[in-house]
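Starting off, we have a lone chain in the form predicted on its own, written out as structure tokens.
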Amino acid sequence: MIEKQKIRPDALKKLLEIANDPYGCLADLRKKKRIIGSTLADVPEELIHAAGLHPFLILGTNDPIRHSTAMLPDNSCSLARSNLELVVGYQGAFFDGFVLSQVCDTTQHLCDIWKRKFPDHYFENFLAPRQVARPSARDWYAQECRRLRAALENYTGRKISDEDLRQSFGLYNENRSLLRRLYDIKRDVPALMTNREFFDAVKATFFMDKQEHSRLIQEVLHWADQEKHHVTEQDGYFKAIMVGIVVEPPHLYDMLDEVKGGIVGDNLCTASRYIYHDVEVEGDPAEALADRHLRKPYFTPINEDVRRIYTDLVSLYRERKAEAIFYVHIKYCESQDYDLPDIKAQMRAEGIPFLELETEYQTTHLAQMKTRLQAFCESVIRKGLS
């Protein structure tokens, strides 16, 4: 007999499957609206939604690299070639425009790539601040959003107005804290869904319509508060931080699930780093965007202190009572290789378990990394719990 708390609402059903598919619902969403690709990070995706197109997360794919091989060198991050493989891949068919964001070496020439590349789609290049300290970041950042707003303007012949972008803002306000809600519970319930069903859940807000989104996690919502009390089992699970920018190939959640790996905390831009800190709806739009921007935590090419690439992973870890630290680590990625020696200095310094997964997106053998994964848990963690 299936235990009442496995069964899954088909709510659930439908994000992990967009999550894991998305490129197999833009065929229906560009009958209804032109689509707009962005790449990671901090592209402000009000601003698209407001001129009334559908942005749409570019994150790579885990098939190999055929095409990009010849545009980037193989020592260029996964996630850039993987992106750009893709969208060569289709011939930038699934695609009308792209707003690319720059923030570290290799996204600055990958930009130039893509304009030449696609030079009959609509392109941008979205400038975030990288040293968000400076006096100047704030105005850096808003004048940028100002640009490109007329960008889109121009693009589409249309006025975004003030109302229209406050609408926006309150949209991806309210699913960002049906997330944050989602992800409440999960963390104290952790046997109520696994790892990856929670991300997958997050991941597929990137793909789809907001308002679907919202309405598919309301859905799984009303089943986790009634499911929640009824969960046993809840033995033998630690408390676990994730850290990096992605985590890819997603199979690293299954390893996760099956160590009993409790995700409590992260900084990733498909998780925490996108769903907390809402954007202000009164006032001038531009201004508040920056503001979310300046609040947003730590990430590696972008910071306003080199100290916080591990002071604020200490106090997540103290906040949130972890056990251990799992750092995602995409080979080749400029920025964590000059953070990661000083992450790991601190951590060994914090007596914080921790564990590196260098990674790429078209890793297949993974059993290695499953297998020091299990041996961290079974010589660290578990010691630690006895």
The other form holds:
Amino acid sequence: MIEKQKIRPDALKKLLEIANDPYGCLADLRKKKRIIGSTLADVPEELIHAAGLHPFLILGTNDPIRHSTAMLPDNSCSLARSNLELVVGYQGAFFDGFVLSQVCDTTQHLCDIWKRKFPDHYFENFLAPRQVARPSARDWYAQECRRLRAALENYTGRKISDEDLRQSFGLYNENRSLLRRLYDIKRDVPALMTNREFFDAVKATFFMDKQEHSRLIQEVLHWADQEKHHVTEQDGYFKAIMVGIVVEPPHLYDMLDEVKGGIVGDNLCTASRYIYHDVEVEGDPAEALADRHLRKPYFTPINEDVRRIYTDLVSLYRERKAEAIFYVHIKYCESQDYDLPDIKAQMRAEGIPFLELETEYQTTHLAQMKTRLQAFCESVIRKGLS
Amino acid sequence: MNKEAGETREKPSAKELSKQLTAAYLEDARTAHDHGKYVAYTTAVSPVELFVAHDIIPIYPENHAVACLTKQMGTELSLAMEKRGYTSHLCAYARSDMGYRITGKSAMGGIPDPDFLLACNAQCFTLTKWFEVLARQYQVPLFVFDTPQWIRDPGARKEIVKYCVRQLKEMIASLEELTGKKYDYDRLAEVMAYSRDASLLYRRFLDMAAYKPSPISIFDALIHMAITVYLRGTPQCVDYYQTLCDEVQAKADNGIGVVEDERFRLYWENLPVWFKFRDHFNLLKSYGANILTSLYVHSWSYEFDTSKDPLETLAENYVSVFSNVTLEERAEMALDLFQRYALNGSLMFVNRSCKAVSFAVYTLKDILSEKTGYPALIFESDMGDPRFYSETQIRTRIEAFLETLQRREAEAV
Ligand code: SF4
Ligand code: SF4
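To test you: the structure above is the form predicted on its own. What is the structure of the form predicted together with its partner chain?
Expanding to the full complex; the earlier chain stays at the top.
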């Protein structure tokens, strides 16, 4: 039986509300600041923030695709498709401009289509290195940060001082550290909050004012610190690792919650890649951002040691004493398509229970996926619905 | 040596030369280790001059794949790798290559295994991922030459070139480590001079499409591009393109066109449908239409400036290939071809194998149609796997397109 619903603090409810419908919050913010959308994983949001703008992470939409179909080939990944859908659908209402990064064939060319679609919006490419194996990558990332800084100054007509940057770094570092603390508690006390709740609370930070988000997370932490001592029912949970780029649709978290799979580690762009590692506040700001970028967990479209696609997973699995790995595979993402057979082979060799979940943002066959996931949990890790 | 009927020349024809050079090159590669040389896999668009100057024989899995796809082996090879858990959504070159590695089946007796891999993402990212699979399989180093998109910002371009030059230096250090041999920059300068000359001749050959009627079609370009892809940087390559230019120039001087009564001069977007290109050529010919060019075949018409630091001119040329420029600039490059070759229509292929070239084709079509006013046909299919090629549907659409061209021509009279 699923544990009875605990009383959630208002702060958590508010975070979940925003994660699931961020546009009201963005409309409010837009009254005060210009809103700049950026794509996952590589854009240093701190720079946009320090320029006095509001950075917002474009995370696509699960709504049916109407506008972007005619612009993209049939086999484009649903992340690209739904990102374009989102901005085309909401164009005037929420965005003043974009800073887009390029990590794969899809994103590189999507940038061009995007730019043409919004000729009146501010637009900047952020050309992060697609190899991180050699020293040149660090300097290149730092160089791109300098270029972006100058471009943003040009757009706003106002200098970004090193002090502005340090303040933004501090704000972002604080936010990341609060989220890491919450993750630690969630990890230790899986019955305290669901996967969906935790990852939605993280998701809210992609849209909200950072200070406000940190304030709400602090309240949640306060509640969690108290509540964790009262949670007695810890049985039946197993420890899971979540792997991928994004977990969409978010019902995948619910499915794992239903089988009592507590996520204790991940390498998602929407979680660990975002919340792990801080920016050094002292020293050259561009280099500090580069150092943080290079410390983030491995990301499949970026080239590094070619074995990291599985060695990182094995280490994370062992270090967190996990019992299964769930791999969210976005259909038509070649980066993942090329990696998966070798990852699976390695997982078999290591005896690690591994389940691939192929999804699209608009996935409709969730019932089928749920059955697979339950069958996997029952047979492979012998944990089923209680 | 084979000679075409009626030929009396002593010098071999370009076609004969191509066969000889290809055979010798493959033989060299297959016996590389016997001669203390190394074999490196690389991408068609990559600074291969660095290999040539260091006695490393470059092998292009893409070229090998083209040979297999042209011989209609695409489905069989793909099925072999699909059985190993890969998906049929991947690039047909990669599918064919991975299928070859499982089955050993090849249209040209196979290719030697690699000692080193180089992927240059100016062409695509797919190759990086495909080569990562090979790097794990053969346990050899993979070097990714990361070429940021060639955005139109002079300041950014300067920095991009610096980043690329720095990476080329990193690669040279890796090559020295691999071979235990110091890099010879004088030799690189020599190789660059050959590459420069061959690229200019290759461009001259492509530009002969400007003649009316055109003495070449894109199908000639597709056949004759092979040598510049794998023998750039050698004197044989220069010699080959000189011979080819002389032959084609003679045709042009005599007013010989590949399509008699040439009426429609078309642009092709994308790579060809390899297993169909003969059929396409014949179908078009029957309507007096010729496809003259594409940006794809122009990928190898580099302009190396040998008065510069070789690493700099290498970086500048490879980073600015059509697949790595912005869509805006790519459209301008295509429009330049429309102008120089007096084109009057386009066939735009959305190739499910190649997102790098195809992703923005719908938008590119809008731009070209808007700017030229000429009709364009757009269709989705696959360059190498007949399972994704719908014969009747595509044929009917091409015929309907050609009829539109005919109607427009009649109305214009
Ligand atoms: S990395 Fe994969 S999921 Fe992300 S945009 Fe590229 S193809 Fe899509
Ligand atoms: S066909 Fe396209 S995806 Fe395939 S290797 Fe060539 S450029 Fe890359």
